[in-house]
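What follows is one chain in structure tokens, specifically the form predicted on its own.
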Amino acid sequence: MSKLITVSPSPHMHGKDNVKKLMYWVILALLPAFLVSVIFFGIGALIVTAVSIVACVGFEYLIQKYLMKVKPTISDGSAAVTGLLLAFNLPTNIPVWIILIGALVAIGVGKMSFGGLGNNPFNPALVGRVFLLISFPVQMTSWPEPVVSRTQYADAVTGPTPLAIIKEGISDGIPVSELMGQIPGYFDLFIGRMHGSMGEIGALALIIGGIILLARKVITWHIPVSILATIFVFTGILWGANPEANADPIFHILTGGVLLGAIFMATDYATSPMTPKGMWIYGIGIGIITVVIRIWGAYPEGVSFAILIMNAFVPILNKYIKPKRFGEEVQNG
């Protein structure tokens, strides 16, 4: 009795690989965002980053120390993941004592509180930024200006991202063809010279990082791709119908947290779908909200919400879509 066998709980995985060799590789696949928001947004960047990753850790360590009695896993990196992709979600003037509080609700509500990695039903660094964006809405909505090298923190210069302005100027009755003229184009917006958190801007180093993970099969293609096309043909038919009301489809691709949330934060192993099927069906529910919130919805982006909400839905897709069991008898007829 003394041998029998533990389940752990998920993710779950049979190979070579293992937590941290994966968390490791995410961090990896996010470094080039990373410096294209040093680039744009300069010390801020680094400030922001570097808080955030020591907070999640820290707080961390202390709640599986001193309030669960167990060892701490920090070394598993998926604190650092979190206290990464957390402060990709954030202003990069946003003051410190917030960065704290995202921390601590990231981890101690979002992960923590649930037993730890892989009990966890929701995307804690989503968790966090959801909570900071519901209590201290001003200051997660206050964008510094992208200016090479820049020396500043808290006294850069702030201005709306390009979804704020286009939501906020149809609402006005101002055509989207005279909006267009407002923001930055979409080599820049590519590129990354706009208003927005670090996770919403250089869509290029963003796609690098997603091919880091695909070709090191951290991440498969399907809730990617689902997202994005859904999100593409969303847009593009409310584009195709009135094209003064709406937005075109790459311009939503290009702006807000689309690719960081399609391909670092929707694919979670511990808040996705195990089985293709399940993945289409949790992608293509992400894409949905994603536009209904930007289109109808009060804040000019969804995707932190669309990914929250779906991952509520995950075990009940893990419930129902499984493949057949090995000597399953099919029924003909």
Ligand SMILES: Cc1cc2nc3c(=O)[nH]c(=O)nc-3n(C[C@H](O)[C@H](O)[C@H](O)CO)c2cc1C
Contents of the next structure:
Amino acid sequence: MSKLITVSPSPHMHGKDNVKKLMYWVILALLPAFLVSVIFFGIGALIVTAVSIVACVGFEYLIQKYLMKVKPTISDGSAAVTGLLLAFNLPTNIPVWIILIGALVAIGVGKMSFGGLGNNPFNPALVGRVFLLISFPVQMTSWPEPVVSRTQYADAVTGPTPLAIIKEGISDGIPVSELMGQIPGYFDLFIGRMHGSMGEIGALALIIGGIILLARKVITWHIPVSILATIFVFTGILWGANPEANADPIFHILTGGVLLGAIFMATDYATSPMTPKGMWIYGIGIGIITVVIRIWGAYPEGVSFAILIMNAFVPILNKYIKPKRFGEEVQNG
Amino acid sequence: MSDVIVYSIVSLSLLGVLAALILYIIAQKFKVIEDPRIDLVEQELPGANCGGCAMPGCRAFAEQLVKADDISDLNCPVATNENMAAIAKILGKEIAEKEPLVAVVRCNGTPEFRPKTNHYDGASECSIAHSLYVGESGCPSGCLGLGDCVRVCNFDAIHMDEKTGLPVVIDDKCTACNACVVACPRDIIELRKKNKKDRKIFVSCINEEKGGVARKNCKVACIGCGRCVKECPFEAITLENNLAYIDPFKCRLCRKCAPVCPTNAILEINFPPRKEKKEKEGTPAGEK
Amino acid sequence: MNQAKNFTKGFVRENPVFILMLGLCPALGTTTSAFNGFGMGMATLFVVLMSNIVVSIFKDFIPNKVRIPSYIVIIASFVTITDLVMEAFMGALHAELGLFIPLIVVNCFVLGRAEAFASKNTLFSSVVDGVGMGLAFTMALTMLGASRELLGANAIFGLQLIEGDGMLVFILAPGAFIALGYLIALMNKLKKD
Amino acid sequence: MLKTFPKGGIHPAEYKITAGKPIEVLPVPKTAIIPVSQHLGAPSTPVVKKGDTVKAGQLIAKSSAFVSANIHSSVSGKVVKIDNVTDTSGYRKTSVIIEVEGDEWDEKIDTGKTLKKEFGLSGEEIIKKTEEAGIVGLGGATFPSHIKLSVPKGKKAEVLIINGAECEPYLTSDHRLMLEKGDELMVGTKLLMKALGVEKAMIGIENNKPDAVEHLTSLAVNYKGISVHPLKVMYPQGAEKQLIKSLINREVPSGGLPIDVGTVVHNVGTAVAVYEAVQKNKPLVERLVTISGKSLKNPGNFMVRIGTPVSELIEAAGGLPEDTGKVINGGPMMGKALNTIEVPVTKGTSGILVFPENESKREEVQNCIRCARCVSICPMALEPYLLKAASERGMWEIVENDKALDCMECGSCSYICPSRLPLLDYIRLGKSNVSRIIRSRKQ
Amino acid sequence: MEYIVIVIGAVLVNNIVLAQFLGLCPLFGVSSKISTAAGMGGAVLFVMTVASIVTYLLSNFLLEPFNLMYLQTITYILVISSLVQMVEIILKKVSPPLYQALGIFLPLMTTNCAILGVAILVFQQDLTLLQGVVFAIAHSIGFTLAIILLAGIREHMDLLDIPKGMKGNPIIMVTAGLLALAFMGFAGIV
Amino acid sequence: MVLTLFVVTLVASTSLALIYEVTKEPIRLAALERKNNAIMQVVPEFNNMPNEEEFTIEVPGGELVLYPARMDGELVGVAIETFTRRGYSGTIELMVGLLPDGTIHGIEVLRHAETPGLGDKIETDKSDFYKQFVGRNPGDFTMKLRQDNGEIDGITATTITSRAYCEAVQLAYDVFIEKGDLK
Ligand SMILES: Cc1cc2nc3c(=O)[nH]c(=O)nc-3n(C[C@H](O)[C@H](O)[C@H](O)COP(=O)(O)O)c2cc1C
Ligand SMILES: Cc1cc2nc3c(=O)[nH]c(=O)nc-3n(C[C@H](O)[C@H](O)[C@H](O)COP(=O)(O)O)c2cc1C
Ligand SMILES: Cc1cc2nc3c(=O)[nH]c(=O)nc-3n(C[C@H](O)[C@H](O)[C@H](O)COP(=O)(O)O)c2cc1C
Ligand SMILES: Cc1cc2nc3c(=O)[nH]c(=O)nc-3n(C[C@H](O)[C@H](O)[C@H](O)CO)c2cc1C
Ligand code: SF4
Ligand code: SF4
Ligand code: SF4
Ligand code: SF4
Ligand code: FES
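Which structure goes with the form predicted in complex with the ligand, now that we have seen the form predicted on its own?
Entire complex below, previous chain first.
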């Protein structure tokens, strides 16, 4: 035998899934929602997405190569996922330079400062998004009209999201039944014909994406289900108590970033708990904080903040909520 | 003088005195007997109570200083070096003057002397490879070259030589902290007396197998032939389990042993070149 | 001690904010602009200098037991003086710095200097130390203020560089922490070189 | 629904290439190298010296401690050397080297093939014979079997579990054994039941061996108290604690032994070995080994004398293929890679796998992405990602408190990790350090 | 209701460390482990509450009637530092376990801006005594929440490879920044 | 020990008291000057001392201070120190100057805690927001934001502050109309 044989500790076999595949599945699962955005926001959706992905991947490459001096790992696709999700969280008429700042913050501050893939305590795309929201409140809160097959980028006609309409209206004391007339119907909300950030509008498409991820076992059901159930129940109670001062639970689920957040962003591996029980607490926390911000806070939308806030709790959840060890508590029968 | 001035003086002074008095009484009443050195140390500390030492307050830090056996890595960001020196004096904990030591790597199995027989593909830690098997060469004692010793050194005193695949100690940086000695799963590293001009002479092998076996796996292994033992005029060399060992405190650096070793297992480093003989084969590239 | 070294040590090697991480509250709370940072720095400089002087003069008369309370009273007096003088003659800045002026008294950096340095050194050394450290603190605050102002308002010392707003975050709390974080990283790098 | 354990587990591709290959007997080697340490516990002490002639089945090394086992010669011939020879552990260990002359067996041994069903021995006598025959667990751990049979005072065995799961990919030796030596297995099981004093035995078999399940079920009607149970195909179904959970739904407590929950687990091979030892006086001198691999010409299941060099076994299987990258002693999940094929087959060798080059190298490692897969598949409900990170940084307190010592090294975590992290490598490191710390604490 | 507003405002919306920049030295100094962070939180809770009561009485019955408000800083700090020392001495004698859990943090209180800051704010905001107490308790809960979250993340980061340049203080600062960023979501709740 | 502390506090209190005495007057003057400056900014030229003629009017939640400005005894305007508690971050205090007919002459921000970069645009030197009010009489137009069916363009993304500002001005105007018989 001329070659040297290899010696390594067991196991000697390995599963087929790898990081790259998982990330590309996420991208694939986001495609339906992306198509919905292209239909309703046209060229803007394309430009925002392209700029965001290229910027995120590019910044990751530059930071790894020139600042950290390690081998760039952009091909694992995680930066592309961050870029895509950042784009999904922006209005489609946002100036390109703002996207660049958002990408730099998401990747540079949110991810690479902590050592890159898997090390970040906060969801990078949301760090980027919230940073922009607070820095550029004007640009971040004017959403273009959803019209099929638009071709120009910066559209003059902008309008508030359904959530903003409801929130503003309720704070002015207008009954919800009246406000409902000002927003698109449930079917439109379901397919995505509404004002909003690029990727949050198409409920149906997002659910299809979620089913893909669940079927491929990229994510587990615990986080999405616990978030959606909590929001449903919490807003349901408020609505039941006073249907004229609170929107109904279906409305809350379909609008804003709830589905996008619950399926794609709260499930981000690095920033979510490791055990099912931890995931439940995390999901319920996100649900409650989302509703609290939506109903009582300054912002009409709270999912991004809720996820970031619960991200901060994840290390503590991981530390104190452990799987029940085999043989730990013997209940023999 | 206006009223305000009078009131100020009266109230503030009274407050000061009151505070001092109450404190004094309470301190007397609730006295707890403690190691008096804690007070002394605390006085030396800046008293900024900033938490910079990662302790909750100067007193806690003082207690830790008094308790700790080794205070060299307890650090207060506010205190000056003089403060810390004074504290060390109070505690009598400065490291006693010892014979200076330095870490020495006792394996010279470079790839040319010790060919690879297989390829290791596990996690890059000597301790893991060691618990798995003999290593990439056939020598069960030889350096695994995965650098556990390098990683534990806090002083950048040890690095891997790319060519030889063996660790190299930089004598000037080494503080003889023993970290690498503990880290090496094969006990290859030894703290030896630091000689003048960093001169070293030692058996660079710890393989205790029989000569033939050892030599089969590594050309520069000590084969336990005992020639050096006979050669040494100071009885500094002992032979046990097929392995010669030079006692660093008995050795007088006479260099007589090195040339007689048939496998060149004895290394001499930082000596002037020998006149008659040409460069010896066994000197590792990194340590010439 | 070498006085030049004594003077310069605080700027990089022992910088109270970037390296020692002391006095962080004013460092973050008052640095919405370069000018505010500078103002806060100078106010602190005054207190450090004066308390260093007084402590170093009277160090031998103060028994150990009441050392800390006495120092605190001394420092608090100078803080109050600063407070009153600023209110009288620099009303606008006083209003901006607000709560953080009285809080100089609890700035561990000030007490630390009195304790660690002035109580053990000569008057002259203490003055040099006070001025050096105070300037270093001022420099740190001004740098932080300048970078936050630059990023947050596209301006520096009130001078508008680019029209329009900057990244508002940097004027607000999160930006303060983040800006300081990266400044510290930069300083660490400088310290090494 | 098939029985299985509730938490964790993986399903690697099975590659049971040799499942249909009947047992072949490998010729006696020219030289046998018999290490004196082939079991868990203290090495045995050689009782022969250079120059002695020995017969097959003759004692050549004697058990030297409580946990230790006798070693017998597997061949007849002359002892040429007692020396350190590399064994499957990768280190050189004391071994008796015998140059083979003929194939003469110790006269007490019955080498015939006839089934001896009846026995009149007491439990103690069975245990004694097991001990004398040097029988150790053939399921992989090579723990001396007689110790497991001697139930400690205050404990009581209620049921014997026979482990026919064979959950490792590639390996088929237990499968073939169950098909071809079903009756011997049944008698062996009865012997074990007698030794333990239990009335009930359960044989657990993964359901990817339906023929074995069927065969043994049909035999079991003739043996009172023995039942056969198909199990869900799920690695590590064959691991002791998981098997107990699957079959009788009891959890062996952390740090405990099966006997704590009233059971003892033995491998099918062990049961057959006990049959031969008790009924035929035959010590453990040969074992069934699967030799397999995708590019081997003639993979198969061979009955091999202990001490046969692995290289000879590979020759019998068609020689080492050109593209060999790795040779594994055992299964792909738990087996040990060999650094040379010049090592002897020992009591613990259940298989020799020859992996082609392209499957031998590990893939590039990335950061842990905290996907929680390792946590969800760990059958012991540990957190491999955490244990790895803590071990890597020497944070032994975390390693200990988070139960690294419960890890049975099944390798599922390393298998599943999408970042290709060598989780188990580091967990082992952590385990050995924590054990060391605990030991030093006790002193 | 009024008290709920004070509590939510202090804990979430205007968190004392994340939004008001008070008490940062202990926030960064004592947050390397969750357990010490919790101890620090407990000590802050105790001292902040007691200090606010004492300084409240001092201002309302001594300083204000005699027009001595300009002595606020110096009297407050005197009172706080002696109070802290007093409590420490008593605790050490009376309950050594409690001293081990909380007392060792007490010396840090004198130089903690949060204590003096909250005492001054109670007066500046014209609160009643009861409101002041709730205000102080709420602020210390906010402090505890922030320091425990930060400690959790820091413990988590001990198990990661933080890039060289960011290791230590820089990354802790950035983490605190991101924490503050997340907490901005509570803006406007009260 | 007690003595030392006594001496220290004695010295401290004495010196502080002295400094306080010295700075008391400048502090009062500085505050007065700030107020006078504000008054001067918002009303036409006058030659009386408005702060000597000041009077307060109770309103729900606080009180407004009115400073009549006269030129040779003739009322030329009133500066009204008004407030609102509905700012984004608490109270906003304005000095609103009205001409005798109620027309707004000028507005100055005395104190606010609005977000820098957002709400602080109500300050006169930070944006032109206030100019929408100057020269107009609240009696003649709806002094509300556009989204509230008024005529004022709010500062972008700062609805709450803008609305609060309108309210404070409206309050000053209402009080002036109601109780503003100052001649
Ligand atoms: C130190 C040690 C002591 C053991 N003692 C006993 C025992 O007293 N009784 C018993 O039935 N098994 C005993 N065992 C055997 C274990 O139960 C188990 O069968 C063996 O370790 C192999 O299991 P595995 O292949 O699942 O690792 C012992 C094992 C070890 C390592
Ligand atoms: C992960 C794992 C997988 C195992 N798989 C099997 C198996 O498939 N078949 C088997 O007989 N033993 C297997 N074992 C060993 C058993 O746990 C146990 O040691 C053995 O069945 C005891 O019997 P023995 O002492 O007769 O070997 C496995 C052990 C581990 C840790
Ligand atoms: C950090 C922060 C600061 C804010 N500051 C102000 C402010 O000073 N004034 C204000 O009216 N709204 C402020 N807001 C509230 C939002 O900008 C809010 O969306 C806005 O008041 C109402 O939206 P619109 O003006 O776009 O209709 C702030 C929000 C945040 C998160
Ligand atoms: C299921 C899933 C969800 C993800 N969600 C996000 C996300 O919300 N934001 C983001 O920046 N990256 C996301 N990523 C990509 C990647 O995990 C992320 O950049 C890591 O946080 C980097 O450490 C996701 C990846 C997966 C597999
Ligand atoms: S670890 Fe210690 S003994 Fe070893 S080389 Fe470094 S300084 Fe020297
Ligand atoms: S000397 Fe020891 S620790 Fe260092 S590389 Fe060699 S085997 Fe590893
Ligand atoms: S499976 Fe791998 S990547 Fe996933 S959490 Fe475990 S160690 Fe991390
Ligand atoms: S090897 Fe250990 S940690 Fe990994 S899955 Fe198996 S039992 Fe769990
Ligand atoms: S400066 Fe605020 S706590 Fe130190």
